[in-house]
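As structure tokens, one chain now follows by itself in the form predicted alone.
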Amino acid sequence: MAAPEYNVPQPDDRTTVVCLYCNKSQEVGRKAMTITCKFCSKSLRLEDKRVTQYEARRSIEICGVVTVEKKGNVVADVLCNGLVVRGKVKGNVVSRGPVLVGPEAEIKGDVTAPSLAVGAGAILAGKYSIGQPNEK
């Protein structure tokens, strides 16, 4: 008789995600979508979103990359691990990745993030705190 095949989990198969919320990392499986916080309890979202067209919500929390084109029009508060802009963000930007601004792309709001890369004719309105955070 054949041992049993079970899915166990190799080492490779693991990621490590920051939360969003308590800044405390912790090992993932890989193939996840999404998963929660064991230490804040909070519910995180892992894939990365790409958005196309108008969308007007509360926030936007992804612990991926947010990828606003051309045609794409966000009307919401943004926390990720990175944002790219090529259509128009309207609400505060929170990233722990870098923002990279296109050249026809227009950012309206406080953008808080580690870097950030504005193409020539980008419109930005706003407070902007690039740079690590200071640790109190």
Given for the second form:
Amino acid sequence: MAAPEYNVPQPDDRTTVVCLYCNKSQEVGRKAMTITCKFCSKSLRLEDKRVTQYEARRSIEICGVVTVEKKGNVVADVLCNGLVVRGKVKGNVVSRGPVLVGPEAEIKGDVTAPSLAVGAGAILAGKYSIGQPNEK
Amino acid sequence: MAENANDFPTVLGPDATFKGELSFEKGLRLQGRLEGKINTPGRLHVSKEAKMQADVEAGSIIVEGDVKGNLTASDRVELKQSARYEGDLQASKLVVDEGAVFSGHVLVGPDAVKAGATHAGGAQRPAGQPGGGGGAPRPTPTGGPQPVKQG
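Given the form predicted alone, corresponding form predicted in complex with its partner chain:
The next block holds the full complex; its first chain is the one shown before.
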């Protein structure tokens, strides 16, 4: 009797994501856009986000990279795996990846990140915690 | 940027310890230990092996070693890869190399130093007692940016 065929994704189609909330890593399909963390059951959005206009929210929580373009103006707490700011951000930022602040960009709020790059004429105001494991 | 001996005519060597208030015109390279206050229109370079616990007002500050205290630079603050910095920072420009570790309140922008001076009453703490946790009033700079080198 022939063995049953299972449609198991190959390792090439998988990627590892770290949960924003519980810090545990898990393998997911490379094309997945949202998942539920199998450890803490929180919903995770895996795609990157690009902000090109004014956007006010309670929070932006994304397992990808958030990019705030020059005309982007974010008023929200940001929890992400990387942040690129070319416009303005007002709110607290916790990033697991580098935070890049472009020339003439602005961040007003507390920032926690493993590394920070600041461009020419950038405006920063807040409490910064760089290069240390997250306290929160 | 290449540095020569003329940039830092004053050197506090690795076996030196200084406690008190220090002012100089051009530049100081700190390789030993310093505790107190520094006031200069010039440059301060805190070397890798140096340890400093001081409030600093300078033209520009380069940190490679261990620093605790408040830094105010009319031009720029550079935190190099080996820098360990804890305190409040005010500068027109900030350059942070990958690997640098710092925590504290930051006020960076073309008008940050001026704005910081007007808010200094509540925000500045004595050296060795950097801002930890919330609660301190957060000054907000205003005004337009100016072009400088990317860090």
